[in-house]
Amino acid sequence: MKKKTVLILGAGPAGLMAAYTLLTESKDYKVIILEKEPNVGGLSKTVNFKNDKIDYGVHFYRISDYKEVNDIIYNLFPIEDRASIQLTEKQKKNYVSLGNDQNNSDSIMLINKATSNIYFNKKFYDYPIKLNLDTIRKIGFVNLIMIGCSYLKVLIHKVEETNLENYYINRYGKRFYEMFFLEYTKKVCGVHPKDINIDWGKQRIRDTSLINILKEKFFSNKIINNEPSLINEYYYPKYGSGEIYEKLASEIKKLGGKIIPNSYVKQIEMEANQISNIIYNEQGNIKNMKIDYLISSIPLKRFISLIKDDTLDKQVVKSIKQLPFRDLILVNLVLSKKAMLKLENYKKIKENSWVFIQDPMVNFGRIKICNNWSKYMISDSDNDKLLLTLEYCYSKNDPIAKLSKEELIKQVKKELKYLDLFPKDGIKDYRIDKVKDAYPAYYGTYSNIKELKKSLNKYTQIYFIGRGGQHQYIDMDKAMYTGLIASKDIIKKNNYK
């Protein structure tokens, strides 16, 4: 039987998992991935910074709800020490075989302590928020009363959840929301939470609430209404999150799959809702391809521009093209560890993996302390190198998008000084990366997302996966799961024929 050709757009978490699933579960498919970048990993890639390795932001793995994904990832990357893992009841239900201990291997998951802070009103608070004496002292008596009163108010009468702000308020009360969520959400999303669809909250904060924080205080590591406790550790490959995708890509090639870098689709020609021809650019050469299925992880707003189909409603096409995204600037800094340890504020966060900046005077939203993720990624002969990554979210018309590298570094210095996180001997080195379409946004034409997606259901050969393809702000484990499910559906369809 002739193999069916499946073309996958994008070699990120979703696209690679789709290819891996097809090739491991069936021998009936010819799988081709087109990736516009020179390397794999998409939004979760790891790149070289001279002699160091850095990720495109904050990306880690944990035992998730998607057992099939867990089984694949932990087979490729066994956890370094199984004995130290304390599984919750929910995790036991989704138990994953962790494989053999391979402490001397490069392909393992390190176990990291998940420590982070929120910076608000010149103070650092533990995140997730802990109601301990330190937090209560920092919040202060007046704010504590305001938090209690505003939360009692929503317990008595909840506000209508017409937007993200009301979604937050119903779970935390207005004062707690303003202190710990408002400014960071504005930085990530680019608009006020009152203008954001509540789907963002459902995706990002799920069922957490102030009452759950109280339960966490008194029932630590217990199950509260079938909800697992907030994580206190996470798993991370020795050489960055991108190592997962480099390994998946290697396995795909061994299984006969093809990954073509620096390549992309130019046009998808349709006839009677079926794909008649694919025109694509393969490393500078324009070619044609006949395929049986198409799996797309590229942003939906870009995909719609590729389809040549006069039967598509013009207003639908226009609305999909206008689906909003937020881009990301990553400023990677090399600093002196010894100089930073002279700063009181750095001493407070030096053990953290990341810090959220809930302060309107600072434009970046998060700091990643790279040294605390994996020592194997940083070359440091004199043990004095500190690598930080600052994350700036932006849209194309934002002022920060127009800054030169020199102007941006000048702003970085100013903001770090404001936080008392700028050492006297300054920045040793830096690298700036711009990540296009990092965060699907939940405003504008997103309000019609269900109808817009429904209009594309007529294309039975086409599957949309991942953050971009589904326009969902999801973590990488769920992104991989969307690719896995799409491939399983293709296999299922053909098994019934």
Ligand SMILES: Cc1cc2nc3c(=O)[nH]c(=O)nc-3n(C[C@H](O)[C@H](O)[C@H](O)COP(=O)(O)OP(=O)(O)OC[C@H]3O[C@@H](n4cnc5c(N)ncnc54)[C@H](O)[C@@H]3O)c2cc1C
Second form
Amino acid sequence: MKKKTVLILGAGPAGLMAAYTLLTESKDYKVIILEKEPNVGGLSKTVNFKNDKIDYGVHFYRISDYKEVNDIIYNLFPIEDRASIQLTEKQKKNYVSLGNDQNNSDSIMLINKATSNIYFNKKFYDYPIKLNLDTIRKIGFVNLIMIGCSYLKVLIHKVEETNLENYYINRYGKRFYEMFFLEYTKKVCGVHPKDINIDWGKQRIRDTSLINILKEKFFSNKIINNEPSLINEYYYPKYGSGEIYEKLASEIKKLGGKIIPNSYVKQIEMEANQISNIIYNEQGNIKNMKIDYLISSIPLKRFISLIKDDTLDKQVVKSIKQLPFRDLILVNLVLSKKAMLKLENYKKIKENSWVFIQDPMVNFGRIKICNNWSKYMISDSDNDKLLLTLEYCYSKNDPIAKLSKEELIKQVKKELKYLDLFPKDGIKDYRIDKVKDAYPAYYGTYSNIKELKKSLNKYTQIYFIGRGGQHQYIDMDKAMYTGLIASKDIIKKNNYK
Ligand SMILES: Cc1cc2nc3c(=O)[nH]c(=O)nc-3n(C[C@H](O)[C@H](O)[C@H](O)COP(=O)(O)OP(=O)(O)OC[C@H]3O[C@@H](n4cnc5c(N)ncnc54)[C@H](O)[C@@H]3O)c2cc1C
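Could you give the coordinates for the form predicted in complex with the ligand, as opposed to the form predicted alone above?
Below: every chain and molecule of the assembly, starting with the one above.
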């Protein structure tokens, strides 16, 4: 039987998992990935910064709800000391510890404590917020009363969940939400939570609430939080998040798949809803390709411009093109540990993996303390190198988008000084990365997302996967799962033929 050709757009977690699934589950497919960048991993890649390795900001793994994804990922990268990890009953079902102990291998997941803080009103709070004396002291009597009253208010009378603000208020009360969620959400999304669809909250905080925080206080060993960002420990590949995708890519190549970097589709020609021809740019050369299936993990709003189909509703095309995204600037800083240790605020956060910055005077939303993720990624012969990554989210017209590198570093210094995190001997080195389409946003034409996606259902050969492809604020595991499901569906379809 002649192999069917599947073209995958994007070699991020979703695209790679789609390719891996097709090639491991069947011999009937010729798999080609076109990746516009020189390297694989998408938003989850790891890059070199001189002699060090860095990710695109905070990127941790946990036991996923998707067993099939766990089976693949934790087989390639076993958790270093599996016996020591504490799992919920649900996690146990989704994660089967694998027999062979690979503790000496480089392809392992380290177990890290998810220590994290949130900075609000010039104070650092434990994150997830812990109800202890220290927190109560920092919150202060007046705020405590306000938190209690506003939470009681929603317990008696829930507000209608018409937007993200109300979603938060129903779970935390207004005051708690204002203190610990409002400003960070504004930084990431670029608009007020009143203008954001509640889907963002469902994706981000699931079923956590103030009552869970109270339960955690009184039954702490029984409750394991379900919020994606509220975890006790996380797993992290020894040489960075992107190692997983480099390994997946090498497995794909071994299985006969082709990954073509620096390449992208220019046009998808359609005839009667079927793909008739693909015009693409392969490393500078324009070529044509006939394919049987197309799996796209590239942002939906960019994909739509590639489709050449006069029957597609013009208003649908316009709305998809307007789906909002937030871009990201990552400022990676090399500082002196010794100099930083003289700063009181650094001493407070030095054990953290990351710190959320709620303060509206500071434009970055989160700091990653890279040293606490994997010592293997930082070359530090005199034990004095501190690597921090600051995450700035922005949209095209935001003032920060127009700053030169020098102006940006000037702003970084000002903001670090404000936080008392700027050492006397200054910044030793830096690297700035600009990442387009980092956060699918949930406002504007997103309100019609279901209908917009439905209008593309007529293309039965085309699958939309991953964070950009589905325009969903999803993590790596879910992105991979969407790729896995798409490939399984293709295989199922052909088995029935
Ligand atoms: C700052 C930040 C922190 C995060 N932290 C975590 C975390 O801690 N844990 C977690 O699980 N998830 C985290 N995520 C989410 C995670 O990065 C994504 O879920 C994941 O990378 C999505 O994978 P994907 O393959 O769907 O998309 P992407 O990673 O975006 O990959 C898409 C690929 O398509 C390529 N591409 C785009 N356009 C084209 C084109 N026209 N032609 C060819 N190729 C193209 C891109 O170059 C890219 O390689 C974080 C995301 C961000 C931005």
